[in-house]
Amino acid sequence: MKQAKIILDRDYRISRIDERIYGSFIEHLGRAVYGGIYEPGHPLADELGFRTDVMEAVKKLGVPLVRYPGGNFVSGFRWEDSVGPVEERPKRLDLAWFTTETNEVGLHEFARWAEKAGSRIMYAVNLGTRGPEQARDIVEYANHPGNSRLSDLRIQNGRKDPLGIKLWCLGNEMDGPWQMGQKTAYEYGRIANESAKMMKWVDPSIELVACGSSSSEMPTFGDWELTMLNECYENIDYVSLHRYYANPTGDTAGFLARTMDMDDFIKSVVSICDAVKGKKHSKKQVNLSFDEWNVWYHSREQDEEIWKREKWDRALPLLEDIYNFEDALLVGSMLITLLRNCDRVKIACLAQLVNVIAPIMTRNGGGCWAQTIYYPFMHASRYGRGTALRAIVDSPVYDCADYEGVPTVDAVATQADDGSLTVFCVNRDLTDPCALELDLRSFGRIEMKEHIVLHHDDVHAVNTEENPNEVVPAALPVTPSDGGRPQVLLPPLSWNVLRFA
C-alpha cells in the first residue's frame, strides 16, 4: 500500500486565515439572480420574493462575502438602474450575455437578500464604459449617512442607513477583448488611480481591488500587472486573479494536478506586487483576491445552442454546468492552494453560488439541491477558520502531460481560535488508498474526533433534483492513537477532513 506523512507543528504557521476567503458571487448573469436566489410566487419565496430552500442552502455554506453584480456584466452596467421604485427601473440589453436585464432585483434588495443570508457585499463599478465619477457616486450613494444629494436619495428609496459596503472591485477583467471598455493597462492603470482617489475621498475606510489579469494565459499577463500596479499601487489594496478549470480530454490524473498551476500563478502575482513595492520604495503591501476561481467548461456548448435560440431573453438558463465527482476533487484542492497562500490571498470567490457554474442548483418552481462541489466549500469554510498551519507532506508522485512530480496528497491544516485541528487533504491517486501517518507531537494530548470522506467509484457521477445524495459526504470510523501519531487510510480519489481536538 501507498504511504504519505505530514508534519505539522503548532509554531509552523502561514497566517491568520481572512474569513472572507470564502467568499462567493453573483452575477447579473443566467439564473444566477432569477430564478436562483429571487423566484416570487414560488411556493418557497418569502415576503422579498427570495427563495428560503436556497437561502438555507447558502447558509449552509457560511459565505461571508458575495461579489456583486459582476463579472463582464458590470462593464455596461448603469448603477442608477437598480435604485428607485421597481416599476420605474429601465430594461436593458446586456451586451456582456446577450440577454435583457430587468433590474427588478437592485442594490436595495441584493444588501437585504446579503443581510438575510450573513453575508456581505463586495461590490464591483464599471470602469469599462463608465469611469472615476460614476464610481465615487456610488460609494456617496452606498455609504455617506446624508445631506448629499446621493445619499438623501438612497433615504428617500427606503434606507436610512448607510449600506456599508467596505469592499469594492474597480471594474472586471479590463485587459479582455471580450469585455466592454477593454483597456490597455496604462489606460486602466490610470483610471483605476483616479478611481480610487475619488471614490476614498468620499469614504476612507473603503478596501479596493484592481484588475489583474483575466488569466494567466493572456499574453499580456505579467506585463498587465507590472504597469498598471505602477500607476495605482498606493491607492489599492488588492489585485484580482481569476482562473477556471476544464478537463474536456478525460485525463483525470492531469485535471486534478491543475493547482499547481493555481500555486504558480499566485506566487506569480504575488512577486510582481513586491516588486513594484520595491520599485516605489513603498512600506504598503498590496495583496491579492482571487475573486473569481472554479472548473468550468461542460456548459459551454449548450450555452452556445441556448443564445442562437433565445438571444435578448430574461434569464437565459446559461453557464449551467453539472459537477461530477472528480470536479469536487479539484475544488477540494483549489481551496487547498488558497489557504497555502493565505499570508497574500486575503480574498477569494467561487464563481459563482447558484445555478452559475454554481455549487447550489435550482428548478424554476422546482426544488434546490447540492452539487458535488459544494461539500468541499462548505467543510473548508466552516472547519478552515482561525490560523493555517504548513503542512510538510512526504507523499509519493506522479508525472502527467503537463506537470512532474505531482505530490498525490495535497494537505494542508488550520488550527481554530479553541485550539481543535483540522487537516484537509486530497488523495490524488486513481487506484490506490494512501496509508497516512500524521506527526502531531507538538500539539500535546489530541485526539482525532472525526473523519470525513467525500468519494465515489466513479468519476462522472453527479448530483440531480432527483437523485441529489449520489455523492455526499460520509463519516469513516476514527481509530484511536497514542503519542500524537495517528494513521489514517485515505480511500483513492477522496476527499478528506481530519478534525482533531
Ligand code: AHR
Contents of the next structure:
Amino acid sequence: MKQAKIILDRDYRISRIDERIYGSFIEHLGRAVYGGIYEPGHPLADELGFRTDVMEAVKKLGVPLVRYPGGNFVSGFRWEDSVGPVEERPKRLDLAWFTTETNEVGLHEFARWAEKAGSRIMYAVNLGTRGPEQARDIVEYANHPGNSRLSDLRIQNGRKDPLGIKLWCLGNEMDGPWQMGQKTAYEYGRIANESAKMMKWVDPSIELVACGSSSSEMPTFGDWELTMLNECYENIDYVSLHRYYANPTGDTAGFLARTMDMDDFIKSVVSICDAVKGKKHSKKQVNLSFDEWNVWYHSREQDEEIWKREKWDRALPLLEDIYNFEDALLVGSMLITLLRNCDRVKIACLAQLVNVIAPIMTRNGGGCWAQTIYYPFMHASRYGRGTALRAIVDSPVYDCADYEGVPTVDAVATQADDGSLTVFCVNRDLTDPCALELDLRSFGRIEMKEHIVLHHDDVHAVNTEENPNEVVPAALPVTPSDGGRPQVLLPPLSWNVLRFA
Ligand code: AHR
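Okay, that was the form predicted alone. Show me the form predicted together with the named molecule next.
What follows is the entire complex, opening with the chain shown before.
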C-alpha cells in the first residue's frame, strides 16, 4: 500500500484567502449569455429572461466575482452599444469569435443578473481598439453618483444608484496576435498607465488589473511583464495570468502534473512584480489575478467546423468542452495550487461559467446540468474560506514527460473562521490507493466529520443531460481519529475533501 503523510499546524499560515479567488467569467461568446444565463422563451426564465435553473446552479457553486464582458470579445467592444433601450442597440460583428452580437443583454441587464447571483462584477475595458478616454467614460457611467453627462445617462437608463464596480481589467491578453489591437509590452504599459490614472481620477476606490502574458508559453512571457510593469506599476494593483491545459495524447499522469507548471508560472510573475518594485524603490505590492484558468481543448476541432458552416450567426455553440473525470482532477489540483499561493493570488476566475469551457451546461429550451469540473470548484468555494494553511506533504513521487518528482498526493488545508479545518487533496496515482496519515496534533481535540470523494474508474467518464450523475461526489465512511493523527484512504485518481470540526 502506498503511504503519505500531511503535517499541519494551526500557526503555519499561508494567508487569509481572498474570496475573489473563487471568481468565474462570463464572456459574450458562444452560448454563455444567449442560451446560457439568458433565454427569455425558456419555461424556467424569470421576468428578466434569465434562466432560474442556471441561476440556482451558479449560486450552489458560490461565485463571488464574475469577470465580464470578455475576454477577446472586449477588445473590439463599444460599451455604449450595451446600454439604453434594448430595441435601439446595434447588432455588431464580433471579430473575436466571428459571431453577431445583438447587445440584447448589456451592462444593466448583466448587473441585475450578477446581483441575483450574489456576485460582484469584474469589468474589462477595451484597450485593444479603444483607449483611456472610453475607459474613463465607462467608469463615470457605472460608478459616478450623478450630475455629469454619463452618470446622468445611467440614471436616465433606469439605474439611479451607481453600479459600484470596484474591480476593472485594463484590456485582455494584449500580447496575443489573435487580439484586436494587439500591442507591444511598451505600448500596452503606456496605455494601461494612462487609462489607470484617468479611471482612478474618476473613482479612486477602484482596483485595476493589468494584462500579464496570455500564457506562460508566449515567447514574450517574462519580458512582457517586466516591460509593461515598468510603465504602469504605481497605478495598477494586480497583474493577470491566464492558463489553460490540455491532454490531447491521453497521458493522464503528465496531464495531472501540469499544476507544476502553474505553480512555476505564479512564482515567476510574483518574482517579476517584486523585481519591478525593488527597481522602482516602491512601497507598493502588486498582487496576482489569475483571471482565466481551466482545461480547454475538447471543442477546438468542433469550433473550426462550426465556423466553416455558420460564421456570423448569433450565439454559436462555441468552446463547448465536455469535461471528463480526469479534467475534474486537474481542476481540483489547480484550485489547490491557487490556494497554496493565496498570499499573492488574490483573484482567480475559472474560465468560464456557463456553456463556454464551463462547469454548467444548458440545452436551448432544455435542461441544465453540472459537468465533472463543477464539483471540485463547488467544494473549494464552499469549504475553502478563511485562512490557507501550509500542508507539509510527505508523498511518493513520480516522473513524467515534463516533470520529475511530481508528488502523488497534492494537498492544501484551509481553516474557516469557526475553527473548522478542511484538507483538499488529489491522489494522482493511476492505479493505487494511498494510505494518508494526517498529523493534526497542534489543533488539540479534532474530529473528522466528513470525507467527500470524487472518483470514477474511467478517466473519460462525463456527465450529460441524459446522465447528469455519472461523475458525482460521494461520502466515504469516517473512522474515529486517533489522538490527532487521523488516517484516511485516498482512492486511486481521486479528489478528496476531508472535513474536521
Ligand atoms: O476564455 C476564452 C478565451 O480565452 C478568452 O476570450 C481569451 O481571453 C482567452 O484567450
